[in-house]
Amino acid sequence: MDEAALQRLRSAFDPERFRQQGHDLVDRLADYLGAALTRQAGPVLPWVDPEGQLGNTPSISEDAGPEVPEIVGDLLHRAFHLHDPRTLGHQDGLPVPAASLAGLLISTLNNDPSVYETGPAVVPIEVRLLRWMCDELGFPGDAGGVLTGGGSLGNLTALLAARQAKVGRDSWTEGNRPGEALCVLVSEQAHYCVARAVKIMGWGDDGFVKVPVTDDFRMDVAALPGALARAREAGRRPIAVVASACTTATGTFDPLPEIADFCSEHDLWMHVDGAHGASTVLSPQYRSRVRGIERADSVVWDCHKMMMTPAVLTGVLFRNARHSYDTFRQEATYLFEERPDEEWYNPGNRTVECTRSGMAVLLYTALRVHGIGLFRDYVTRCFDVARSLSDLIDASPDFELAVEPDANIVCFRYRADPGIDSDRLQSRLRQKLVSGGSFYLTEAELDGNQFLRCTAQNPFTGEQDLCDLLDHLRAEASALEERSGTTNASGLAQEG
């Protein structure tokens, strides 16, 4: 290597350069945070179509280009402003700054906690964090789990554990036997990643048997015996029930105690997809929503949704920690010893991933800095904001709720005039608000009808923001209806 190349490497790792750019980065992010929280960062989403945004993104060059501050400034200018109180869309958590700073720490250290030797400071933190999560769920002292990158991997990991525990043999080593048709029972409102996990496991479309839901979108426990019988009559062997706490579309919690009773009666594994709603255990006011979660065999808990942690950080928690060791039995003598159940300090033998980030440090740091009370306040506040929006909708004759909210998710629709395509109207209303940058919200199809959908993730969203949201929707609806003609449904479909 010539001297010029070596000098480029030295310059890239120069501590003083890092210090100067780090100070600048924190200053810029602090200014941005202050602006976004007070709605002064510009439109919630500075809308540019995907092709245009790609055209605005510089290509990568062989030669050195701009310094970090210039790249940061450009990204902040074009970013989606999650911290804006009028962001009411996806289940993207609001990262607390202490966790964000911890992210810089783990990115710089880049210690891999898959094995203790490469993550000696991080592995004990992960163990402490998982123990705390199990305690909050109400799991016994021999509970345990692992951290993984997202709810989809988490649900897959839990279902692999269910298979290993329930088939009566080492399915990890032997695989799926010919003629062995396994399946799980899931709500019609279950997240799509459950079906994805089942298909990854090789069970196909018939590997998940859908259980009908009630009018308020909860799993209909009365329909579980019928679903079990249908599966068996079709030659399938059910091994688990997947409950939602809560559903993604409506934020509705399945009746966990009754599902636990059913699983106990029929010797089925009870898995709770608590990706969004497991954090409810922290709120004294709303904890009853997840009563019965302590009886689950496994729970998935996404901390990047309702724990103010940057994405992604998911706990896969087992009421009996042994199941986390049984899921993956694999020899890798260059990493692990011979007894994985005794190697609590090598989490990599219990996850799909090999190399992982020190993600536990993000939430652990925030909990240590602020205490658990801050997180209890956060969950309660977000649920309260959703209840406030629900109350405003109930009091507004021109809007209707899909269902009373259980969590911090609210689905509702504007009542269209006769002759107007109501489903099309809801979608156009969302497009108008999002492209205009005044608010960000999503939509959901429920029972064949289109609804607007808000998720209250920002604790600083106030009642005035919610009133303004409804007023903006009214104004846009009036303009669209006037343009289309109140008796011409096709006009709205052609507009825009």
Ligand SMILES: Cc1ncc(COP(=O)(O)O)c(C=O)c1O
The other form holds:
Amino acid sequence: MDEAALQRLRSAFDPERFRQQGHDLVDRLADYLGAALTRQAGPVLPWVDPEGQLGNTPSISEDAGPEVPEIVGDLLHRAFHLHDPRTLGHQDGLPVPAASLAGLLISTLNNDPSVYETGPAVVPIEVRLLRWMCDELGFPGDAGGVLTGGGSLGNLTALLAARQAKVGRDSWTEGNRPGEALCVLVSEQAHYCVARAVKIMGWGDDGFVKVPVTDDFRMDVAALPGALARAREAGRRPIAVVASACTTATGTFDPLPEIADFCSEHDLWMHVDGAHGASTVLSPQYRSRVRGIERADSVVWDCHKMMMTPAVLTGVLFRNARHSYDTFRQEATYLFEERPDEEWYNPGNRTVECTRSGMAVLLYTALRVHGIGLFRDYVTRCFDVARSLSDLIDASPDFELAVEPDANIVCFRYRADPGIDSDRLQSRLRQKLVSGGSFYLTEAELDGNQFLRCTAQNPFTGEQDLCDLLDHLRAEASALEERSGTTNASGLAQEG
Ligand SMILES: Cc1ncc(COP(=O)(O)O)c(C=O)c1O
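Please could you give me the other form, the form predicted in complex with the named molecule, since above is the form predicted on its own?
All chains and molecules follow, beginning with the one already shown.
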């Protein structure tokens, strides 16, 4: 290699360059944070169609290009402003600055906690964090788990453990047996990743037996015996019930104590997909909604949803830690020995991933800096904001709720004039607000009807923001209904 090439490598790692650009980055991000939190960063989503956005994105070249500040500036200019109090869309968490700073730390150190030797400071942090999460869930002293990259992977990890625990043989080593036909019972409202996990395990569409929900979108526990019987009659062997705490679409908590009773009676594994709602255990005001979670065999808990942590950080927690050692037995002599239960300090034994980021540091830092109380307040506040929105909707004759919210997710719709295609109207309303940049919200289809959907993730969303949201929707709805009335009496179906 010639000297010029070596010099280029040295320059890329130049600590002074890093210092200067790092200071600039933090300055820009601090300004950005201040602006976004006070709605000064521009439209909530500076809408550009995907093709246009791709066109605005410079391609990669052989030669050196702009410095980091220029790239940061461009990205901030085009970003979706999650910190804007009028972002009320998906369940993406609002990272607390202490966790964001920890992000820079972990991506600089890049210590991999899959094995102790490459993550000597990070592995114990993971262990402390997991212990704390287990304690908050109300799990016993011999509980434990792992951290993984997202709720989808977390649910797969838990279901692999369920299979290993319930089939009565070493399913990890032997795989599925022809004719064994395992399945799980899962609510109609469960997140799609549960079905995906089942398919990854090779059980196909029949691997998840859908349990109907009640009118308020809760798993109908009265339907569980029937679902179990149907599965058995069809020659399948149910091994687990997957409860949602809470569901993605409406934020509804399944009745965990009754599901726990059913699981103990029928020797089934109880898994709680608490990707969104396990954080509810932190709120003294709302904790009762997850009563019974302490009886689960496994719980998935996404910290990048309701724990102010940047994506992704998921806990897969087992009431009995032994189960987290039983899956993924693997011989990789260059990494660890095949004595996983004696090697708590090598978490790579127990995760789908080999290399992982030091994700635990993100949340651990924020917890150490601010204390658990901040997180209790955060969850409570987000649920309170959702409650305020649902109260406003209840008090507005031109809107209706899909269901009273349990959590910080609210589904509702504008009551369309007779003759107007209501489903289409809701979608058009959302498009109008999102493309106009005034608010960000999502949609959900419930029982075949379209609803608007808001997730309150920002503790700074105030009453005025919520009133303005309804006013914006009203104004757009009248404009659309008026246009539709003058062009086509049958409604919005042809409206452009
Ligand atoms: C209930 C539930 N489970 C699982 C997931 C998937 O989590 P992730 O996006 O972290 O993979 C989600 C995501 O929204 C969810 O709401």
